[in-house]
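Let's start with one chain on its own, the form predicted on its own, as structure tokens.
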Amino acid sequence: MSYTQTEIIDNFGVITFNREDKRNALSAALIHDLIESFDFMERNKVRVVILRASSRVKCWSAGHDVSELPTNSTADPLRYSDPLELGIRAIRKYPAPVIAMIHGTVWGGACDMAVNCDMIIGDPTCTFAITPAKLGVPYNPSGILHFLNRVPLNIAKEMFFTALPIDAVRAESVGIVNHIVPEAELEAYTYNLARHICQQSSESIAVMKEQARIIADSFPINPETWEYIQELRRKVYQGEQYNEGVRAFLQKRVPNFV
């Protein structure tokens, strides 16, 4: 079985997430299978990519698979060679723009790779949670900067801080959402678009999108900054409110963090 649906139509590409028994969560064999589908649209030389899930679901996706952060507390939850930051990268280094189009719920680790496509279009249905503080995790510094990168620092940290939903009309206004249309719009509209980008000059787009990229990412921070931000991190992903909210989400309970 296959966990994303591919298709090529016209010069844009759609990959569809394929999981809704698990609300598409971002499990290692889903993030696979969307490298895959990057790949295939890069091998066809697709000019736009339109990342979504089925029309039927209320959930985008539900986020990180919480079933396969690592249970001991030695090992990174969020290491750079995780499945989620890998699906991430292969969406920022996609040589052309990636279009999330969302109908409904956009939760943790989902709500990273969301903001990390080019654009956002949305129906009245989305709203956006960035949650690693229900679960106890401490986000890696790529994914704070994702954020930061995206809204203004007050918004950042009071999602992050709260770990609750922005809804569709303050995700647009603060700068999460490109569009909001109305939920009976949202495919052609986005679609259309990604029709517009297509007739622009690939090679321009390609190589502006490559600019903003390492331009956004050029944050200079001294080696010893860097070790003391993974010494930080790693306080935390070792200790017992990190194995607390793992254990809690599990048995779909709330955590005790005292």
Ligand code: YXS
The other form holds:
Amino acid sequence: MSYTQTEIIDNFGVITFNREDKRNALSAALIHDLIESFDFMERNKVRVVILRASSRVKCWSAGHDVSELPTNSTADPLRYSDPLELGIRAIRKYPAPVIAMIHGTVWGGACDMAVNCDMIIGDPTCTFAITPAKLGVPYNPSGILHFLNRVPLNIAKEMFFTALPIDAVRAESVGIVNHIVPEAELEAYTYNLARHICQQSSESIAVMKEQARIIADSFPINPETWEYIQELRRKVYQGEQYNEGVRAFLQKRVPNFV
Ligand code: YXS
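Moving on from the form predicted on its own, please list the structure of the form predicted together with (2S)-sulfonatepropionyl-CoA.
The complete assembly is shown below, putting the previous chain first.
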């Protein structure tokens, strides 16, 4: 079974999450299939990729698969080679626009994945929550930078510190989403946007996307500061609150961070 479905329509592609029983939680297996789907699209020179969930779901994606987060170990829960990070980098490096088409709720690492798509088109049901504070996860510097490149600092802090969902109206007003369209028009609007982009120069768009990625990532940090950040994060992910946060989620209870 594949955890993503792929389709090519005209000359744009559609990748649909296919793990509804676990609310499209981003497991290593799903990310593997997602990356395979992007490779398939690139081999077929697809000029726009739409990333979506089925229109029948209430949740676009529930984020990182919590059952796969390391606990009671020295492992960084968001290490460079973590499947979520591999999936996000596949989107950022795909040589054409990736548009997130969002019906339903978006959580945690899936919110990071969505804001790393080149555009987000949502409907009034879409909400966005970045949730490390709920689990005790010390989010990683690249993930925090992804949000700082998307919304003002105070909005990013509100999202990280409260872990509360931002609804469609607010998501549009703070710039998380490009457009909110009526639920019944979401697919047609997004697919027509993709068709329009496919008529533009794919070479020009590819080189502008790659430049934007490189420039947005250009964030001077000296090696000592990097080591300081890693020390700070290590103390948290090896600490009790993170392990309690993951345990509580898996035991379906409220964590006790006091
Ligand atoms: O009990 P079963 O086996 O049926 O499985 C349940 C849930 O355990 C499972 N599930 C997940 N499994 C692993 N990782 C997840 N993130 C996850 N989310 C859900 O899916 C089955 C159905 O879930 P259920 O009964 O709760 O569905 P629902 O329709 O009542 O509620 C849907 C949600 C999305 C509102 C609810 O499942 C939920 O709140 N999920 C957790 C959302 C979340 O906090 N995600 C953050 C994951 S951690 C992450 O992404 C980063 C590491 S960080 O924390 O740094 O942001």
